[in-house]
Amino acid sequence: MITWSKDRAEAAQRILGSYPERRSAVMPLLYVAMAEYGYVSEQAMRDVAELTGLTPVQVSSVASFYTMYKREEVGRYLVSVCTSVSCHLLGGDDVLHAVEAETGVPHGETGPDGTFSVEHVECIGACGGAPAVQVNYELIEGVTPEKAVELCQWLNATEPDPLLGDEMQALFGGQRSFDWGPSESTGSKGPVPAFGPYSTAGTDRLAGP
């Protein structure tokens, strides 16, 4: 028996009629579930496996495949840093070690207090703003080493929830592969990426009334 919070089975509901068999919904339902859990469980793939009507082994062949799946309990901020080429030529590698030390999580791994996961990640799309960095899947171009270790303080001593994008890079970023356009008004409430309709975004808490 499935007993998600009440949004995110309605979130369900909404991912289950957009798509004219429930098996396609697959991967949008993960999402749902790793929001619910914190990470795809071995319940959480029997949930969605009961959504979809597929066996729970059809889930977790979708969920082992992709990297953005965690199957395992992850921090409350999820710390990605990319190095591949681009990044890895402009300092990347420089940037994931400043992470690591200042949060004394190697990379690949969860702190004991649950805060941080440290991963190294391949190209996010954002090559012309190297080095970039995710923290719960929010973008961050331009970063220095230097930035990144005041970015980790921050996040320690406010615990800004949700995360928007736009403000740490306004506060730590620098060179951007392009202009962002219009600034956005949700952001990431924990681990997952932020979509409005999977019920795992949050609103912008810097907005006024």
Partner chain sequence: MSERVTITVDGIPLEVDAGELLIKAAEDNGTYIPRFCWHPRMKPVGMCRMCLVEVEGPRGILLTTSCNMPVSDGMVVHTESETVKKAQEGILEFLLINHPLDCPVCDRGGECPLQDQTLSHGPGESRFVEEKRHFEKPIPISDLVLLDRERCILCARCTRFSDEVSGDPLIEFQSRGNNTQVLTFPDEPFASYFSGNTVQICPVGALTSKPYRFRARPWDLEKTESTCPHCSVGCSIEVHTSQNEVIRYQGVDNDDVNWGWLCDKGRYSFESVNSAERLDTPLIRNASGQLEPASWPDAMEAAATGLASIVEAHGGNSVAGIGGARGSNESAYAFGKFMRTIIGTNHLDAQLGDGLDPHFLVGSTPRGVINDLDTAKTIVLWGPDLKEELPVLYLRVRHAAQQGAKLIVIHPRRTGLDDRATFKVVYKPGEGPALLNKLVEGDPGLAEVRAAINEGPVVGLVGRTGLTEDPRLAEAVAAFLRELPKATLMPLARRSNVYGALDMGVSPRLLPGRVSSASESGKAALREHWGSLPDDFGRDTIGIIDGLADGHLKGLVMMGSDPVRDVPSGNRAAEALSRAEFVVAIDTFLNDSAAAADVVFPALGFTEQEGTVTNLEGRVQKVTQAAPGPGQARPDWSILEDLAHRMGGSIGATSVNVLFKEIVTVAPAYRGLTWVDLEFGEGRDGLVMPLEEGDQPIQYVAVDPGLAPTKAPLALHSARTLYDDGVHTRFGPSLERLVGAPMAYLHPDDAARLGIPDGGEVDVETVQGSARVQVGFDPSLAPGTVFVPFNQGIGQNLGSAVEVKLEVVS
Given for the second form:
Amino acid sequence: MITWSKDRAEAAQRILGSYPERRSAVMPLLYVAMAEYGYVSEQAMRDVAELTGLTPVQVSSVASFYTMYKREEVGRYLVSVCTSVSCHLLGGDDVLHAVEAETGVPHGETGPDGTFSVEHVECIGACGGAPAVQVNYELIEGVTPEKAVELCQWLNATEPDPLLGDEMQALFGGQRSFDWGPSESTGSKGPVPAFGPYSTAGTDRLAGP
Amino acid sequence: MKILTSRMDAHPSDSHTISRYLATGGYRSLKKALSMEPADIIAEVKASNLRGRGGAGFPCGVKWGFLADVHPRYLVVNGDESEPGTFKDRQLLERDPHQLLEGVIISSHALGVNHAFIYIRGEYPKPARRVQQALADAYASGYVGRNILGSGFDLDITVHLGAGAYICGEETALLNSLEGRRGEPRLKPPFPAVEGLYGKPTIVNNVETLSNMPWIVENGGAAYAAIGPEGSSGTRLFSLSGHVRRPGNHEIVMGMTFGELIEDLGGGIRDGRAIKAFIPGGASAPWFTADHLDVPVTIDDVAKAGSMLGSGAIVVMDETTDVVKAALSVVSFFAHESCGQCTPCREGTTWLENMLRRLTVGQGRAVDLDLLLDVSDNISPGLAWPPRQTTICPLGPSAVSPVLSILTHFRDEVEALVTTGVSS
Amino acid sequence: MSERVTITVDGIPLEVDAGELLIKAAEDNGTYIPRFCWHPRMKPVGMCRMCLVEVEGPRGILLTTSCNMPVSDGMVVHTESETVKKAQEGILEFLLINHPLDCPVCDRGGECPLQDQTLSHGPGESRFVEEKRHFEKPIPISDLVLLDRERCILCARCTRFSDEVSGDPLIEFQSRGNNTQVLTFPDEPFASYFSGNTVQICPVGALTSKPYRFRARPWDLEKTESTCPHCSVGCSIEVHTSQNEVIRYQGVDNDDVNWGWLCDKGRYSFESVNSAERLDTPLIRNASGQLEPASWPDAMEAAATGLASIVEAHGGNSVAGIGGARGSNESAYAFGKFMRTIIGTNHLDAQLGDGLDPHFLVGSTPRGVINDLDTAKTIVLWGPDLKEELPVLYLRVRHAAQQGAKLIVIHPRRTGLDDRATFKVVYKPGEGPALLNKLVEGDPGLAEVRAAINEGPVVGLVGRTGLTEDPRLAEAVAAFLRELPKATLMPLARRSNVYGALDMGVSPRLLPGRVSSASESGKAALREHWGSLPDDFGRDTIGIIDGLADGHLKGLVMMGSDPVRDVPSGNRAAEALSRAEFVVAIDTFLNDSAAAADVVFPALGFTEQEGTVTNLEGRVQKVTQAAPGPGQARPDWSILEDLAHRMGGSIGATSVNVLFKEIVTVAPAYRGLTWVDLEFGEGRDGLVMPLEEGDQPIQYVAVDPGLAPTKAPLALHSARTLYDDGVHTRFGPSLERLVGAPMAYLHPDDAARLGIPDGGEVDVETVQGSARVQVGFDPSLAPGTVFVPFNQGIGQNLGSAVEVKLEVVS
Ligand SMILES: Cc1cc2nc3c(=O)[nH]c(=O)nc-3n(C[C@H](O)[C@H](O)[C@H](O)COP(=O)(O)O)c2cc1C
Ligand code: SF4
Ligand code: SF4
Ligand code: SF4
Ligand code: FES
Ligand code: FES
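Alternative state: the form predicted in complex with the partner chain, after the form predicted alone:
Whole complex next, starting from this chain.
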């Protein structure tokens, strides 16, 4: 029995309808389930299995292949620091250490109060603005260790919701990969990527009408 | 000469909107294409000599020609861009999504496709938002959907988000991912053009490749082919990063040397330092050194010099770089991103990573240098470039590139690490 | 015939089939290329990279995997070049760096491809000084299987088998890269009917089975090829024994039948062979009514006297025989000959009231074989849920459907094949005839199905969907299907050697060799060999039970049968047994029916006797002796011979060889067959005997009996499940735990209408009996249907009536 919120349940049906085969909906549905439960729980995988006609273990086989499907609870702010080569060359490791030190959360873990999860990630396509950091998948480029510390303090103090990439970039970022253009008012509402144009994570339309 | 980035350069505040797109000639090529025979469009693409921008550099028109005569067939846009150093597709998705959409619609019409997919990596929520907004607007304006612009041509486009797996950039892994499976590359043959998505003929093209289509249809394949040196026609968007003064994407006509690119466009090495090494085509590519600065930036010249232009990502390392640590960063990337199917890639990349890590923390042994080479040889037999691919996809052998590069160009530094435990 | 091409492997020119995989072509011609992930019955995945070879091509020498490389004419291949050796050593080293190398305590040690190939292709010293991957040591992933992830080399054989081959993907790769592991979902065990196959094909000791674990070391094993006796598919097996004890069965790749696969019931039934509950001494009912151990002579005397006195008083015609389907053809033949010539009765039956017309079962034309599935365009299954009743046939149908054959499944409930079916039609029991009419007449609602069925070759798999269905429906269905383009029919019954027993004439309507008992010439021919033959009408099992119950029959001989558990009205069978004046049982276990006998003889069972069996295609296969059997148990044919002797006659059963030779002389369909034919060469896969001119075997042409549908407000569907409460499950500790609890299933809408909650209790009542059970919901049922699994605690008491009533208890 699926107990998702009404708009998420509707989104699920829309998603299922936008592929020639049901199985294709596994990945977008995992995102919706992750938005519903906060992470990809066992129940989330059972739900997706039910919707797609797969067995739960087939769903977890897919879910566990991809690093963005978090199968454990994640903090309110998921801070992802890039340590791939371009960021590495410009001090990505130092940024990571600064974030770990400020939040007290080692990478790969979630702090006991559930505010921060910290991880180091592979290239997030912002190498021209290295070192790059994402918070709840919203990007900040050209981050120094000092700015990273301030970023964490700001998150803690102001609890921004939604979280806007442009705002963080203006406050804590530096060198960018390219001109970002006008600032946006759409952002993430939790440690789940905000894919849709119309806002909160997970329930947006992920496909054409 | 700019094809891909002219709109965003001229209109930084709204190049991504449909109104700006239409105001700057957008969807004009689509109208033209819809009045053309699909075969004629394909002929123009062939004539353009456009080579794929995803990494392999395969001639686009030739690939299209392989599409088997079976329906339904699919077009899949590869927007998984995850090769360290590469961020060009992100800019195209974010700043000019309609240009890509128009390219997709034109290509679908040419290929007889009624359902196209745009696969965007999960770490790109903003590009995904922009593309979806653009898609919604295109549907609303009748550029996508039923009976497009009264032509009788139907097309649906579905945006599919990745979820953190570099390997999904490999086209058959991407198809598996799109089918709701683990992103594991498939055995080839069959190639996607024969058996792709859902077992049906499928063309997979990179974001940048398809973003060229509106221009090619408007100006003709011959005009495109006339740009740049033979074998590397058209313009290309290069991602420059690392120790340069002005990192960023640069759309250039191919043919200048790496030295010129780094100096003139990148502003040279930061803090007035000297260059030590650079990766000419994304993390998979064997490294170049200062000796290679006069190699021309073309697909064929780079290949001749023993590396590849790959995804068009140039990562520059200055003289202060600890190359072992840099190599470790690249190797651990591949170890982390290996799908795990092939024994040598699954086991070997992690082994290499562990050995390099030991070296960087002063626990290297003299035997490790040859061991690194021999394990590399077992992953990529003969240590040839391009690799004699003995794995299902080239990811495994790619992990060997940095190891071989440092052992070829900076062996003394690696040896010093073993004897003194610290970088020289 | 496929085209032949010439390739050169290590300098030797070979002629092979075009398009065949190089690894297979080389192996068939004597060059074994090492491999881990490739399995001849599954699609290549090219993952382990062990099968690397060098192939000369236009662009130089290519190092490539041979498991996914089709051969082409002129291909030049090197399997032992320096480059190949170095590459293979490299792969082995990679596989071993994270391998625990605990061979001395591993079940696979001694028969492990990884161990073997390390010895022949591997590097010596380990150069790996890093930390190995660690996982919790063996974890149970089902009631039968354990998984040791440290030993796993990630070849994906197990995951592919369960996904591609058996269709229950319950075990899958998790995570990726160097963290990849095989695992089940929490709380969702690897509960597959076929899980044992993954243990067999796992190239290392990562998957082990509980029933075999630590039982023996491979080098102690003696191996004997045989045929699984547990259902009529007739899978080829290898019986492994150690110190005279059977310790496991392994599947053997029989190209015509099982392709190496077995179901878990067949595979793990070896435990019941070794059960301490096996009968090992004769028993006689004493003065106080108890069965007590007796000597063979005393038991023989008691049985012979008991039977003889009934025959004398009431005629041979007052004695009946039930059984014969659980043993070899030779035993069945001996049983039939004993009943007909020594007792003098035609009341004998190997089917237990679950069967179809015996003529239809063994004589249907055009009769198909399993391999027809692979060339069929269309497969129509209107019969049992194959996954439950004929498991490996289910795998073969699944494969055929996966390869593109259209599959139409018609059944009252969900079946294992539904996910592969092009069309699935569900109907309420009793309404089959109406559905068939619609199909025949091209009812618009079934137009698509009708159109699909029309494309030949068509294979019709026809049997009873359940025990309440009129057996004649299957004939009506067959009559329709046989007229379709290039149609062949496979009439289905699941009981082990029932086709063999019927071929041996253990039926009131048959004589040995597929000859009708009504055939005068057939009788005359048999009389020449047997001397006498009773002429009277014979009863089938249900008739025998009725006859015993109402006193028309007085005596009964059972051989390997348990009517109390096995007929659709078991309570009535129990009553019949208690009314009988004298009952003899020959069996391996003291089952519920044998427990009611006056004399019980301990028989040797499967793996303890030589002989032949016949599967559902009419394929004759060998079974072999691999172990001695318990205590004083004897072959059933020899028990019968002894009895005959004491009753003043003989059935000529001096040895099983002699019996077989008599069969091939007497039984037209078996004429000329020899054991040698079945043990060597092509015959190792069994032989479907051609019928020769001048014989009189039945050519049965199914006709539509014109059944009227039975209308019942609530209809009973009663069918077997794989793990029912039979002797092999009951007396095998591993399988016993898998037997389901007694249940009745309802469509949730019906349950709502009747006010029955999920898990509620009801009394299920039919004209024949009643039972109190828990209710479960099953939305796959046609509305108005109650499903009760047969012989799972209760089902056997409800009889075969369609109409059923439910009384809500709670
Ligand atoms: C390991 C690996 C990663 C790849 N990643 C990408 C990628 O992120 N984006 C991309 O467009 N192509 C990538 N490719 C190349 C694709 O397989 C494919 O060649 C390409 O999408 C075809 O498009 P094109 O012909 O337009 O270049 C990758 C290839 C490999 C082997
Ligand atoms: S080379 Fe590596 S990434 Fe590519 S298929 Fe093999 S294991 Fe997967
Ligand atoms: S458990 Fe055995 S069969 Fe399954 S992947 Fe591991 S080694 Fe292969
Ligand atoms: S399918 Fe039948 S013959 Fe085959 S293993 Fe199972 S019980 Fe034995
Ligand atoms: S290397 Fe850090 S964003 Fe690309
Ligand atoms: S056997 Fe060919 S790759 Fe495993």
